[in-house]
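Take a look at this single chain, the form predicted alone, given in structure tokens.
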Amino acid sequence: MKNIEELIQKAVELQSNGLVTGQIANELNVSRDTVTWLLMRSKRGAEAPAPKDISVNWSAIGKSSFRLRYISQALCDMVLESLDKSDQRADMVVGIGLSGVPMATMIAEELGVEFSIFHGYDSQKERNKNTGIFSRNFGHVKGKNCIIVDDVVSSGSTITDVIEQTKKSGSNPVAIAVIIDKKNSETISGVPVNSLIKLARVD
């Protein structure tokens, strides 16, 4: 995306596809906020200053499954550094759906374990009953030390969903890794974040 206008067209063209705020935000790589303030820009122009936020577009790598076979292996590597120095193990990777599962996979296979899909929240109402759920058709969580895989971090809440249901699942998260993370994290919710690329604001 080239500009904020693209970024408007897009969001309405994704909207009037059936997604909700959620997903489009997941597919632009933007906070709900920025999606909302898109969508309220595209209607009437928009009043209010523009989130801070900052839209990141990794297609040129999501479509090549070879640069995304290397993507994985550089986080699949980095990951593995952050479990040595805490003296901890993996034995199950968890990739957030849509676009975490590709390099989860990957790393899953190079570290030779169990891999797991979370199904996150979509619309605000499921967010505020935290509602995400794991799904039965791969991996089950239950007593793994897991790996959390997702391609970007924005706000970070789904990743602490993701973090929150695995405890509840009687598991162990030990490591995040992702493409980018705009949050700038150190750690969420106490677990080691691994990102490629970590962006800090300076205003």
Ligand SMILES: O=P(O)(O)OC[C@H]1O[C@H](OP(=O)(O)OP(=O)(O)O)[C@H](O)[C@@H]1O
Second form
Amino acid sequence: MKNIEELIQKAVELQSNGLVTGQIANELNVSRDTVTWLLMRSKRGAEAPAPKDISVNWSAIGKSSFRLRYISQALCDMVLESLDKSDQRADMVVGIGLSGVPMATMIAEELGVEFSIFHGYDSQKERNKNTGIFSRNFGHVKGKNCIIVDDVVSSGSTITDVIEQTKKSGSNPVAIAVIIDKKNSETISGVPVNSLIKLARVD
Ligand SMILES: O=P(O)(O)OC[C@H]1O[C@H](OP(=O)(O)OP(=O)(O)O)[C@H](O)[C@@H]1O
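Let me have the form predicted in complex with the named molecule next, following on from the form predicted alone.
First the chain shown before, then all remaining chains and molecules of the complex.
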């Protein structure tokens, strides 16, 4: 997104396509408050100040499998360093659908371990606290030490859910790998976060 007007236009377009606030927030990698503000501004102009948030667009990486491979290798390197420190090994990589899946596939290949896909919960049902599920078409996480891979941590709720479901499935999450962590987290639910970029506000 080049500017705020484009972001507003995209939010309005997604809403008219039937997406609800949580889904638009995930799609634009911004908070729900920011989506509410964008939609409000589209109707009445800027009455309230914009929430403190950062819109993330990593399509310059996502559009190229070549670039994705290098980014995946960089993440893989960070995760190996983190596992080394805690003297742990991984035997499964979990990709969070949709955006975490290409990198998770490449990391699993790089490490020579199994691969699993987690479908995040549907944001539309978020308020009912529905959780995501592991796809049965890929590896099964039971008994495995898992690396969890996604593109962005925004509120952290997706990763928190994956960790919970991973533990419930009888496996052990040992590391998280993401391109960008908007929460600047050291850990999420006790699991170390490895991100290429951590964002921290100074205001
Ligand atoms: O930290 P959170 O607030 O939970 O947000 C981060 C999640 O939101 C996006 O997923 P989305 O559901 O939009 O799926 P996508 O990968 O298909 O974009 C993103 O890929 C993360 O999985």
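Only a predicted model underlies this, so the values are computations on that prediction, with no experimental measurement involved. Positions refer to the first chain, counted from 1. Each form is matched to the other, and the largest set of C-alpha atoms that superpose within 1.5 Å is called the rigid core.
Once you line up the core between the two forms, the Cα of residue 32 ends up 2 Å or more from where it was.
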